[in-house]
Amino acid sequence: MTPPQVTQTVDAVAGAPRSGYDADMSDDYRQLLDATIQHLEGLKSRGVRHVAIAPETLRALAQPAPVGKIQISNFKSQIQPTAPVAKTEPVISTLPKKTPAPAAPPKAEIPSPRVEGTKASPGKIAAFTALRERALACIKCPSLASSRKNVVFGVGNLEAKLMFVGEAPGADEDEQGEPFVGKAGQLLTKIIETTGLSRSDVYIANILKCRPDTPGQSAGNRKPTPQEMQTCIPFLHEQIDLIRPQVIVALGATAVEGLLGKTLGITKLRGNWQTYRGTPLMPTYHPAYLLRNQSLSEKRRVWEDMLAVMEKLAMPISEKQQNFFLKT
């Protein structure tokens, strides 16, 4: 027999008290808080006032942190919306009216984080696998969510001590859902190939983890507006806070405005070490820019970013790669 439902306002579910909520509680239970409070708002933000939900599933959210592995998405399945309440009941007739936001799109597909030749923990492999959950699942910027088809979220090795980051999808990355697919892309694959690393050796990832919608044109990027990358840029604060990277190399200037705030432009920063939270990082020229601008003397510019984050990484410099992009 199914066990009885009770009704419960969202509101009182996201709030019911979680003893334990501190520092000694295991990253699981702590986990399973953040998306069952993060589900809820979800909920809320599409305009569902009401939950169905077992009591022994509230019950157990009052206890004390448990020990051991928590099933994230069992809890997920029992708080269920419920049919609108009548606007005469009290709880609902306190609370302001919201226009529901968009819905999100399916998910997409996106691989699991590459660590080949590390040994990344499963704690943190856990810990990356739902921060990608919860960006897949983002509708905060609307306009973006509807237009999307993939959520880029970024790709590479989770123990990498070098991280590229750019500054948000293109159509290419859009529809594969990777960053850096396109021709940009290619031409930053043979970068760091140059260095003697490969793609699963670093890990590259973008300001936007969507691609800024563009209405009314069929073809075409557009920049991030300021209000975007402030509302996406907490994911890439996650993602580099897990990876811990030696040395970050921002690919244009809204790659370094969204990570340090600077708008000097990318010409008078590049080639200047900047800090990063403690860790260093090089601002340099977007490979997009290198693909209109094939002077020999702009490809030198930057290898020559790259040869001083080799450099820093203690990387073996060889006298043929000290000598690229050099006129003979």
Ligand code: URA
The other form holds:
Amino acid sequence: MTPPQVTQTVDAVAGAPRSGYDADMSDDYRQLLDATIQHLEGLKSRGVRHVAIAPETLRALAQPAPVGKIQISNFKSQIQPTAPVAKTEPVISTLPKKTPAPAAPPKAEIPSPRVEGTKASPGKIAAFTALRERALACIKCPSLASSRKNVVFGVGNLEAKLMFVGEAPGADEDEQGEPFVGKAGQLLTKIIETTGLSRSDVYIANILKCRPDTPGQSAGNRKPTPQEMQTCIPFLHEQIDLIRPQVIVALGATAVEGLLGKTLGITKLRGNWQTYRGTPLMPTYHPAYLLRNQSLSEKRRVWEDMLAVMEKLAMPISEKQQNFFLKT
Ligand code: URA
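Right, the form predicted alone is done, so what does the form predicted in complex with uracil look like?
Entire complex below, previous chain first.
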């Protein structure tokens, strides 16, 4: 089992190093520091009074602030937890590409939610990396922590305008450390691509970051318990706070329940816009449901929900897209 990471605690916010803060530190470092402080203040405002911090991190923070350009990878290594953690999913998809961002589209073009190549700020990347490291080291649900192969944090673009939220990792996701890579995930990828986007344009996460354990069962999944959802949901709240998508798609009843606390049933809720902390949220069926129920009418319902999402994001919709899954 992964040993606990917590070796020392510091007061939230008060623990951030202030000495020399206004002196000659680089803009990048100041940005990272500001983002870290902002993140700690966010935690503090939600009632968190202590944060876990490894001795290496404290030692690194105590070093004089760098003056020149800093490497994100250096900062990342400063916040690596000390103890070994489960194999991690590649972060690369959440990091900015080295290639320059594409030229700005002509003014008349409809704004598109394609964000490939868009760079998240170093501060955002640092805050996201720190959040991810906390999730990877989490052992709050002991049975899940001991049965998991990987913590499945999330994948995609930190500048995504569209975010998908599912229930919890299944066996394939646990194996690979990435959400929605099994059969349901492949269908989700098809749905995303049918809108004209790719997985790298959006962000994908789950209510639970660990696979719900199924002791005594050799196959199958189980729904997360209310206790597991309550324990894990703060990670998702923070992911959404950092990404700030324009639209969230909640895949299935558990995602809706986790994000909105609504247990009305996905059949009643799907297709009707909801609001998650001011962000429009579209509930729709989970792709696993569509795999079980192959009827054209259910596929069309999900597709209509996606058309509503595309409209909300001012994405262009072709006639072909408009007519998918309609009986001829
Ligand atoms: N189902 C989910 O809800 N999430 C996954 O990541 C995979 C399957």
